[in-house]
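Consider the single chain below, provided in structure tokens and representing the form predicted on its own.
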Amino acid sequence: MDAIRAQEGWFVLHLFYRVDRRLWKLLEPQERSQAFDCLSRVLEKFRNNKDCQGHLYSIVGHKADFALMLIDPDLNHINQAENAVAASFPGGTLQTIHSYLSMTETSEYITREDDYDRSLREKEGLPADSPVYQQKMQAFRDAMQRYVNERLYPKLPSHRVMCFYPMNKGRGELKNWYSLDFETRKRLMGGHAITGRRFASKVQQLVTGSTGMDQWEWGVTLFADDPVYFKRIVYEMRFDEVSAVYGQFGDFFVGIHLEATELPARLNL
């Protein structure tokens, strides 16, 4: 089948789980060894497709059992990953319990070169054909290139610990986001990025748009070896007005990583 392939960015799908104790139960031993051994080698499979990743998770909580998090440049192939795990255990046994597709991005609110170019000559009195300038201005592109790719193309890391939520800016009465102008919406977002600067060197954050995809704007998945930082970056950032005003958020998932191998064991199968 042709692959289905967008302009720019990936696929990114988070998959949450629950097992039918009660069915596996009526299972045979050799049943359900041979389910985790088919997941662990459809996982498998689908990490050794070219810039395919696939982290799993033991969620902690009564929300599920446990996540897969699949990044993959072909949807089609995404989806045949996703129905290759629903089949790896007998019928009935293994239960998608919540599902959400979306597709990494770049933020509309970056600074571009024109912006970068006027502050360089307004704010620095640099002209354009000097060597300073094209220093500037050549790392600032060079800063930019990084920033997309690690964006639109960017590489799971394995810290211990995950957290993934949904959300959307407002579109109340009083208090619509989208009737912002854009200048508006840029500083406001502009501060918000700050405050998550803060933390760049405890959680990674993978921001994913989901708009004409799923039921938010927003797939947010937060990698931390520490999870005390899942709380207080979400609790700094909910006093950003562009929070605190105009956010909406979904239920979050906790997740412990681990390897397929890994799994019967926490859950006590």
Given for the second form:
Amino acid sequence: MDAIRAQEGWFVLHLFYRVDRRLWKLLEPQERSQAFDCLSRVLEKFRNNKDCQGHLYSIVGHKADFALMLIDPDLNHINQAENAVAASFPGGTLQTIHSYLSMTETSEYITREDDYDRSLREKEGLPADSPVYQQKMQAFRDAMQRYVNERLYPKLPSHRVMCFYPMNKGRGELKNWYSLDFETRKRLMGGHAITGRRFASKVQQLVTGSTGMDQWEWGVTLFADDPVYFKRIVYEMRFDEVSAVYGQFGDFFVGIHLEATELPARLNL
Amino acid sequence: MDAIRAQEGWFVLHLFYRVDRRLWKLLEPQERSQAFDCLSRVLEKFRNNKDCQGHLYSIVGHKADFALMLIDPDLNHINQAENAVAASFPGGTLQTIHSYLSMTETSEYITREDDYDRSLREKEGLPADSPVYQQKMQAFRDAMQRYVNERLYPKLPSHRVMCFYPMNKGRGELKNWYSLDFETRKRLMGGHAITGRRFASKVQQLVTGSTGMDQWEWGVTLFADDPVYFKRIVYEMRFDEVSAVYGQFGDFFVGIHLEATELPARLNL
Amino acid sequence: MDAIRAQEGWFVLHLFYRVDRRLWKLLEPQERSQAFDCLSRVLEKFRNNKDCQGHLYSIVGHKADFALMLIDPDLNHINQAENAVAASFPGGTLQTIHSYLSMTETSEYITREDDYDRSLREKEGLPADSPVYQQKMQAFRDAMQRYVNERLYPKLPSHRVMCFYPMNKGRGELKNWYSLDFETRKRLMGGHAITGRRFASKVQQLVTGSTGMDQWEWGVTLFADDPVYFKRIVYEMRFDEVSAVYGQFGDFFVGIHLEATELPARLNL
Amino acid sequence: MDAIRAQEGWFVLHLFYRVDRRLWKLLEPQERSQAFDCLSRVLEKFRNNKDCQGHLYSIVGHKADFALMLIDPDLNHINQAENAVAASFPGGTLQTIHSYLSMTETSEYITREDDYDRSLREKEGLPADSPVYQQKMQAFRDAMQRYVNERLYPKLPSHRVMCFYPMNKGRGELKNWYSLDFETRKRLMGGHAITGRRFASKVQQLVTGSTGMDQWEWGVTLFADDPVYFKRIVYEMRFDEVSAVYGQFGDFFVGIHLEATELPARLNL
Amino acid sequence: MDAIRAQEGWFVLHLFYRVDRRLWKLLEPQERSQAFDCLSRVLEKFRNNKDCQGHLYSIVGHKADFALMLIDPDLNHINQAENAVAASFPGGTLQTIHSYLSMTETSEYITREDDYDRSLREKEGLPADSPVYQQKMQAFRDAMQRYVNERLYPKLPSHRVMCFYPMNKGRGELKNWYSLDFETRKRLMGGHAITGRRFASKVQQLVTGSTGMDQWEWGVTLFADDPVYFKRIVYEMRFDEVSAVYGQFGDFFVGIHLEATELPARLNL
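Next up, the form predicted together with a further copy of the same chain, please; the one we just looked at was the form predicted on its own.
Once more the chain from above appears, this time first in line as the rest of the complex follows.
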């Protein structure tokens, strides 16, 4: 079937699995090792596709046994991949108990070229034909291009722990994000970005859009080597006005990055 | 049993299915192929009824394996059809895990004939017996007739992806849609329609009414070839006052249009 | 065991069932036909009790396969009847997945005899000993008696479709039904009744009380031959101040009236 | 294991059970009768402990098949008893689908001895050493002692029907029970008590505390012979300011008082 | 796999289990005793790791059969331990039905050294080089060090009963904890601490942070020998402004401290 590609951005699918230990116990030893082999092969085959990325995480607590985070430029292909994973274990042994569909996107609140142009000319007093202006403008365009590329076409980081949660901007009767004007929203998001940058060396963030695609408006995936920074960044951000007043959060999932070959020992299966 | 037809409009039933892979594994190979054959025949037989339409979608993520969207002028017949689908797979293998019942309807906020008549006579200064008035009035009536037909008796589009979600108009203690007067509601809905028309070439919408029929007041089904437009249209509409302040949304389901014959390969069954 | 009767009113139990198709498949053909025979006999036996009424509905969508609506003056007997239905199918095949317990009751907002008396004497200027007064008063008493009888001791109508939903009157921080005085509540309910009467020829309503008996304060059962009127009456009522501001609604169930003998073919069992 | 007793009050555990009719069908006839015998013996043995009380109720509707209400001065013993009940039926046949843990307690809003003393001396002008004062004071102390004993060490009444529901006092942004001063709360609770006393001959109430012990702040168990009074008392109380504005209610369970020996016939098992 | 340690604090995992009595019944007697032996060994092995602590509780009511509370400086190790517990019973017999992940942390509202220094010098008029100042300062530092150690590196108390619940600070439209300034929050938390200290001899509290780690912002575990104090401390704290206005609470779990060897008898397995 033909690919279903987006005019801009890639598809991101977080998948959460539980192994039915009762059915697992009924499998022959050979079926058990084949199950994990098959899962490994499905994942490897998936990653062999251009721009397709997939990471595996052991989830802490009862919410799931493990999770897969898939990135794919083709919605059709990612749907085939999730069905291939579901079928990799003998019937019913692997249950997909939760998932989240979103797309990579750029923020609408980033500095635009005409804003930067005006700030160079008016605030810094640089004539548009001066070499300094042109140099700065080029550097700006390069930085923006890198930013857009990183947001739209990200490379999944390989930190040891991952934290996923979905979020909305509130639409309360008194405090309604979507009734604010663009400049106010931009200013509020700017304060948020400052908190993010303070944690930049400890926590990498991937914010993907899911309005019209899944239950919340955004999915947030954090990556770190020390999980205490998930607690610190989310806690500190909660005092930013944009989160304190408008942020609404779903459930949080914390996972440990693993290779497929490590999964059977990790799950004691 | 006799048909149960509505004085106006058709019945729309969204059905979401999951295949129990444990029970599926226990079937004989022959039973498996018969299951899909039977589902295909049920769907084909359904479509052979006058005005009955049915599309199949592979759902992305854990919310369902696949979905059926049925349109039928007869509530009795659509209930028989859903039971025939449920029975098409050997007992218990196919689980109907979600559904949504609604009816096609026209919007109450469309321009009425007497409003248009007044606008022609008073704003444009056209006498009611002038040829221009009569020509414009006839064109208006034709356009309205086409609109009403498209809304009440729609033809399911065959775009590659579908997005379904239910919605309410809020009845908060301060912001209550149902306490607004008709003119205010009409004006707010008009702003919404403008956003919709900007996406007209990318996204086709079918809004069906379910007040008194299912858990929410409306069901919205979007059709597109590129799913990024689901994200864009719903996100942009969220800033329209009518959505920002009064819109309440249930869960979103995204599916890929398939023929019944493509289903077994898609689900790896 | 002795009957448990109420000082006023009858008990109403809505029961929603799903057939476990996996267990059904494991039954012998004879067990299957016995199951439906047994259900028919239980229902027939129930109806043979004085004032006991029971109707069967095929539910549209995934919420249930079918529903039973039982009316009984004896709580003890209705509890025995629901257990007899649960046991009519071989163990576990029939699952009672939802139910709603309520009681018939009269509205507290109806015109009282002393109000009518005053209106006759003061507004119409009729002396209490005049023949016209006495005639009108008798007619009023007769109408009230009929109304009370219809509400407390109703006869289940046999329209083709049924719609059930539970409701509360809101107790928000600003808009609180239970903080309004009696006269305001009576006036608001009066507006509601007018909308109801406009649909009287299309929709019959049975409002039963469940404060202190089940999760919501009232259960509403609508009966019609054309289901579009469920949508219209509930939608139009939503604009009545009493619903717009104070009405809170649970889930809606739509069913098609059937005889027990029609059930196996309807469910493809 | 040693008893876990409270410095004041007894433990109350409401337990709600469902029988898995599929597993029940698989039992041998002897296992079935043994199951009910075992449940009877467990209950009898429980009641043989000093101050331990246990009543059995057949629950109307799908929420449960039957319920047990246990009162016990020892948390350790009540936990052992619930496990003994769970094990009384062959494995898995009896499912504990809901429960509620609370403790008997006195109201903090009752008239205190020093308030009564002041009212006698100041309002009635009785000298503290007068015989009338001393007589009244003694009567007050006796009545309070009886009240405290009835609340802390109640005897489960044997009315024919029982209604259980949990409740909170609201902590809304505008209407917050826990921000009111003591005198206001006492006055509001007093109005509530008056409604309760109007139904005293029809409905007996047991209010037990569960703040810090279960999901809601209180559990309310009503006992009556005619269930219409559950509806009436809860409905009328809803207009008391304390309920109208601050009361929040969980789900309601209605049950019919039974002996263990009556259970198999009642459940058609 | 390498340890995943936090820059500060330990990981705390509350795990709630149910035994599937149907599967348990199907086990051989030997498998049953092996199951509990294996669980005991897993727990013993876990506790043998430096700083790892694990307590077992029998949960009262239907919410779980038993719970484990694990403390571990290594997230990787605690995830391995939970999987080892899940695998200790034969496949599927032990279900992890709930869990809560959090981390030990110090309060941000404790008195800081510079505040204490200022209070000594300015309020008490002690010169910074006086022996009394230096003595008091040292005592303060020692007390703070002990406090920090107790909060970050706690020793699980062995009281007879445990109560666990999660909580948030509210972010309502009018009352928003995260919009308050630091000094106001510190003052409000101070009032709360006073209530806590009144119960210090009866209830020990362990408050752990879970913002960015699990569904709520904090997990609270209370330990006592008499469960009535859970009710009293939580009830009295609810009147503290910080709880009354800003506290939001999840479900409460009450458990009785047990050794693994006591579990089979307790659960009647």
